[in-house]
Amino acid sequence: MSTLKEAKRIVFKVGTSTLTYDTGKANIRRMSKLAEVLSDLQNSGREVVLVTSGAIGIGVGKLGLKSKPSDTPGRQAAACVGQCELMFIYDKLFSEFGHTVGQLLITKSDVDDPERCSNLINTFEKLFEFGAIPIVNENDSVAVDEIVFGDNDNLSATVAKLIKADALVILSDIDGLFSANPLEDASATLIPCVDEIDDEIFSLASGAGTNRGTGGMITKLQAAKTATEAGITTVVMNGYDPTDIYKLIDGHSVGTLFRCK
């Protein structure tokens, strides 16, 4: 884990299931602790990026809907409401720890178009120069199938590549990669380190995440593969207690470490 101790520019990704309760309402205690830890890392001289899910989920809760809409316009409307609430909470929490945040809403076409991608990278670099913390989400309010990443695990890996991050940390509702599905196999054990993400490793992934999320272990492996092939060390860990990030940064074994090429 020594690479994490030395990492200067780190992308953190947090999922909807980590940010919210089953009610769809924001888990303020966890979000506050996450903002505190990331602010502290920024204070230490590191550059921090937060890729956050949660717009649709929080929008569903704020609108009082019983479940996530099944139609695209419904999900986009929920995202409009939820993104406002999400950034309001982040802005308030990070400001309490003396930090300014900047919102970037991205679609796949923003990355695929060379000019827009260049502008995006320049914006990130200026935010770093100004000492602000970039908070990134997919632009769910306007995205349609042909321009979406589809999940923020892969978005976080793309962002990490764009800004030449040293490390990517994916905070989830699971402890990391297991030898089998721990919900189905009591003998499943956590795999602390993966040197190569091959077909055998992908075969260990199953499930599509919670009813509040869009991914699952398969998208985290895809993200880890993208990042590690770009020379970016990646960790998948449980985000239940954000202070565990300190253990990771201090060099302790937390979650599953995917070594870069």
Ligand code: GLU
Contents of the next structure:
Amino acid sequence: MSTLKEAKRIVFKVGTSTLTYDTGKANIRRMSKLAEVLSDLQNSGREVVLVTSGAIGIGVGKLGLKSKPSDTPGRQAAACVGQCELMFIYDKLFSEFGHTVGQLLITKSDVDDPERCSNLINTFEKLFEFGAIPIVNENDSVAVDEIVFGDNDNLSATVAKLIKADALVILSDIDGLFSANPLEDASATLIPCVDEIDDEIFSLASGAGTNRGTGGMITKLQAAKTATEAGITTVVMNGYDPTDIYKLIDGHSVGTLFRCK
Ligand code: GLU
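Having gone through the form predicted alone, I am curious about the other one (the form predicted together with the ligand); can you provide its structure?
Now the full complex is given, and it begins with the chain already shown.
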């Protein structure tokens, strides 16, 4: 697949920096647009999954904390608060467009355990059968390792593999993969298509995300590698304007497309 035109089952991943303002509060305008576009794709007969970050970020904003807590219990408590708020907003927004959402909070141990993993896949399939939209996040409140090491880019690739998705779309605060760091090098250009995610491609990515998000381009490349090796076309694109997703679905080049094997 070299465009997303034919993709039926699509996993979308959206990061904290796309979902929130610098204040840490939810960017309702953007979340609303995202819910509208994904609802429309679901109406067109596609099966949509949303992997969302933002629990800790929105929890920090809601609790009125100055920044993300540096200790694990602090981040876990923020995630408890933020996850409720996040799902409350999604539930409300998707309902406005006639859709029902279901929350799945996943830990790495759920995926590693064969029985729990097969239950998880069955739940996804039932949600698809019921026409509901699965909304996924890491279970940050209990998964200590996931908070310290985990990121939703890799989680989204794992989910895409589990449910045998046709495509994975990672919505970021950057346009895609560049030939150099665009913040440091004005001559950097966007790479529209990558066939092989090798060391040279990894060397183009700089690690740091924003202070609200977790991953940088490296975790996006790791996710793209996992997904493409499983036959899932992957796109990294800017989530600034969620209606750009339509251009992608119509077969146009948006962001960086990673071709699958
Ligand atoms: N699961 C985390 C959250 O909801 C985010 C992890 C990530 O940004 O990759 O805050």
